[in-house]
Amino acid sequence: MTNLNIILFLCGWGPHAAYQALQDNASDIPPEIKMVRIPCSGRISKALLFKPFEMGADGVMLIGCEPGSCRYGTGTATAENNVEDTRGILDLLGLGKDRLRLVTFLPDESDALLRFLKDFVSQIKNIGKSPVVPPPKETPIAEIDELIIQTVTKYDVYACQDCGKCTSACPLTLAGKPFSPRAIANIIISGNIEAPSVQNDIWSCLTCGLCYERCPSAVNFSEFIRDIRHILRKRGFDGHKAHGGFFQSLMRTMTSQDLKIKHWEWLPKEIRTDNESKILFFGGCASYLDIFFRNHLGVQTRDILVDSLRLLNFFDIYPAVLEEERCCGHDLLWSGDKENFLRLARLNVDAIHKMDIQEVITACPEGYRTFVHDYPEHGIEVNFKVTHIYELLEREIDKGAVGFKKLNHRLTFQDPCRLSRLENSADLPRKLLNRLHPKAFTEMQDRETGATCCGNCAWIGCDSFSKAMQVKRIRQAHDTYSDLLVTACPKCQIHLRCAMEDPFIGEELNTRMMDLVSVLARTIQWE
């Protein structure tokens, strides 16, 4: 077998000394394992875990110290949550979570700890080679300036008529950022495109379309932005990665072709799909986001997948579902990594045109666009019809003979940016709220068109002032009176309970969510 590549996470502490006296005593310690030292195994993040794998590790070890003799407290129990996780995630992407152990040891089990690196050497050379290949470098950009200058024109960023419309709207100014949809334009428009300012702020911009949705010149500041970060990433620029850069890192991953993607093995039995359908239903990231955010804010974002799949059921729509799916890339492309966006398209939509789908529903905002524009858009060609479920739902329960329950909730709704700006489609979700027989349904003072993001876009530019936004957003639905705020995007969900974890105000803002089509499965019922 070719050589193997694994990685030791190694704590500084008490398993080092056990690690030192293998060194020491020229103990075997297999060669495959590269170790690195490390000051506490909690300080390993998911993403820190997540990373040798992207680039092509065969399997991760991350050695700690025995529960209660972590010199920081937590450090054990942290590292639990974060292996936990991980391995969850590995086994979704078919890599198999037994490519990462976690194991403690103290200062005098040095025997004890060359017979589990022997051990876990062994199993990875019987679970065999990682499929991942890492993605190739950037090839830098010879005429950036070139560059710039179509990027400029492509978006009329020239017409810009310097009146503060954007800069007045935008959230995050709204919220304290010193930050300038309009000066960044001037700037780059000036050609200094390294000026420290650009280099801060063109990672802070939310792309909700606000200032999109406010300009006279109608310049599309958002799309202008994300092809603006797309050449600075070919500068050596990447940004500020919010989770360690985690979510980038996991679509990196799944452009390696020979994954075998468990994406769908976790279904209740009661869901039926079909296989042999020519509508597939495409879920997106909600299963890798429910893994990873489980053990902090306790999301439930399966269940949207769930209640989509159990509302087609209902109306005798058995879809098929693509076993290997992968993420449809929206956070690649608007984080600037193009490249990898369209190796992504590339892989789903020939594995959709292989299956012979006419139709594509997805209940995802940022997927939906990301098909409808972006693949087309980057020269991906669709040969498939693409629906929102909001889109299907409505027709379908047009046609009579449908009603819902009662609902003991007063109801607020949180707009998806990409649904209801980008997409000027704020009217769909509406309809379907209006069907609904709540205690009541009040409109937040931001909406539709108007409406506030939750205040992160891509993973990427998460700060206090996102935190703000999201407080305000908050204080807004409480404004309603409302006891259930239905969002319809699953970052809406994290992002906005996020917020209800402060250790000073979360209390104060905590407030039941539900996504709409969670709602709807629930309350649905024949007449």
The other form holds:
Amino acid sequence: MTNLNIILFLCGWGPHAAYQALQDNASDIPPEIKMVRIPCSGRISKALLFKPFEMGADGVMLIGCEPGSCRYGTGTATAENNVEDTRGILDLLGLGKDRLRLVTFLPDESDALLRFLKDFVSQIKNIGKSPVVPPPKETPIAEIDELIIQTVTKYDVYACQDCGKCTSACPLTLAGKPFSPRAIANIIISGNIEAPSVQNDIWSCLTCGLCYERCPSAVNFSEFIRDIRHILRKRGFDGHKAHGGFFQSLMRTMTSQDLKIKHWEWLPKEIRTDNESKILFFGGCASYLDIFFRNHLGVQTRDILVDSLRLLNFFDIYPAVLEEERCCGHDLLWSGDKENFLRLARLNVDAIHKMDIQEVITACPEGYRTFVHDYPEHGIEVNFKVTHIYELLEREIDKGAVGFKKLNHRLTFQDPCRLSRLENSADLPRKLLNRLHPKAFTEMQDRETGATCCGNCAWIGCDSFSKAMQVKRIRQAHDTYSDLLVTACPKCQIHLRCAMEDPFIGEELNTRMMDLVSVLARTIQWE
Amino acid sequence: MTEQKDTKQEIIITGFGGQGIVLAGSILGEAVVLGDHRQSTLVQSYGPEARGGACSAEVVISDKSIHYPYVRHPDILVCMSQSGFEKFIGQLNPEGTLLIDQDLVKPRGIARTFFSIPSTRMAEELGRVMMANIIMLGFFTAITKAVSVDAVRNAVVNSVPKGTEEMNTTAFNKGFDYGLAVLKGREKKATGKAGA
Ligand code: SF4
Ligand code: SF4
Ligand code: SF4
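Same protein, different condition: the form predicted on its own was shown, now please give the form predicted together with its partner chain.
Then the entire complex follows, led off by the chain already shown.
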């Protein structure tokens, strides 16, 4: 027996009968295979397909019923999509799509099943052990009261005047959710962290920072919540993760040092990069997101990376890119997993230092905030400058001789909370927007540092109130009579698009969206 | 002494009084002499210009000594007023270079290419319309390469009133960057790649 770990998700209907026949006959099923019986191949979400890889599995099989023989009708078709998406993501990660297979067997095909199982094991043997080393499991700590008090003191939550401004500003409260930052703060101060309402609500906060904007005592509620999450997680509590925790799983997997990530392999040929350059373009997770949401939302956030690079090339800037680029860790940090955030941060920063980079440019507001703010705050020193691409573009365009073609749209703009509010840079995108020549540019009622967010942050706590918020936000955009909602964050596009998929009001909400860099790249020209 | 090839360039900067036309000419000359260690002369026209009429500075640059400081057929013509343009455009060398302030000069009736910059508007944006001449000088330096950029930048710092050095350097850099951008834009357009 090899030391391979291979997981078999086996549908309990047709193929399980075939498997049972093998067991009854004491056939030599490869011992590396660990079988998990499941109700239907369509129930194995991308999160479940991926989870074994996070835990270090070398291969995963999903065995279901042949299309047409699925007990529930659509199981096999769903499984096909889930497996294809997950395979795409395994490829980007450098694990290789061949580590995951979907096959179907009829109940009487036990011989073929056995052949397949043996083949798969020998294929995995050829590919080799997975380079993923699961992050060490932390033993939950018993006593957290002291930590909570420290955090309350650090953010001076005691200064809360009980004025309720935060609650009246909170978009979740305004969407009708029985949720109050003021109440959470008070319960935590009173030492009742285990209260069920707190346990729930801690993971719902969007960490959007709107309450902090309004708080007369300057209680930085979003960072306070973030740190409380870290403590709760240490204690063994965890939040409700969106999409079954797929994204947290993905990010944790990236903490394995030996992964041969292929972050940029797909880049179109006409884009010029130069790995000798002292400037690095940090792209972010768009490629993963696009694959994950391929069938559901059909977003193309990867265009943001391509168009950013196009714009840099336009100005004769040919930056380096980091092939082994990892997630910046933003979502892990804000969903409570500080340890793995730090691992990602160190891997990214070390790799960039090794390339002798002087300036990192990014178009992602979360990545930007994380590099300039959260890395240093958590003791990860960087010896390069970090620039948001809007700063760079504004500087280059301002030199002159560059103009913009007429744009046949009426625009409005969705502020990204990380850039506009948390980094206080709402003017950056607006300087660029004001250079364009659209039919009109009309701001939404809530804008700049007061803008409401797209409805989710860090892939936790998404619920019907998030949806209600998104509906409100999209209607605000409609009130401007715009036909193009300009965004500045791939995730704003994803979460807002999600509301537009609503089976009842989706059509009414449907709005064209385009990222600001794409709008710029399509209209910029030398005069 | 070896025979140097004739690198003489004749320049006219024209505008109206108060724009700092003569100062621009003198900074240019100073940069050539003190910075690039070449020869230069300046002839300025006095008169009603100081009160807002046409005004011009004639600058000659050469590696050899200059025997005649007046400019009859400029190689480079810089126009910051319409009347200055009308007056001198006929004299510009057919291969010469024309630079204009695009908001003040409408280059009517000519078939040649030219380089334009909104120098006055840019100076306004920087908060001092007075600095349009310095911006134009930056633009001139980038486009014509008649003099080295460090030489002009130093000459600007030495010639402007105390306390305004930084502002004027910013203005100069703005004009210079704009010039580089214009050249890059032309190059891109020539290769058929005007967009991103
Ligand atoms: S950070 Fe945003 S979502 Fe969280 S409590 Fe404050 S306003 Fe509400
Ligand atoms: S706004 Fe600030 S002071 Fe007012 S209740 Fe909220 S946390 Fe307390
Ligand atoms: S809004 Fe949609 S895409 Fe965003 S986290 Fe919620 S379910 Fe996922």
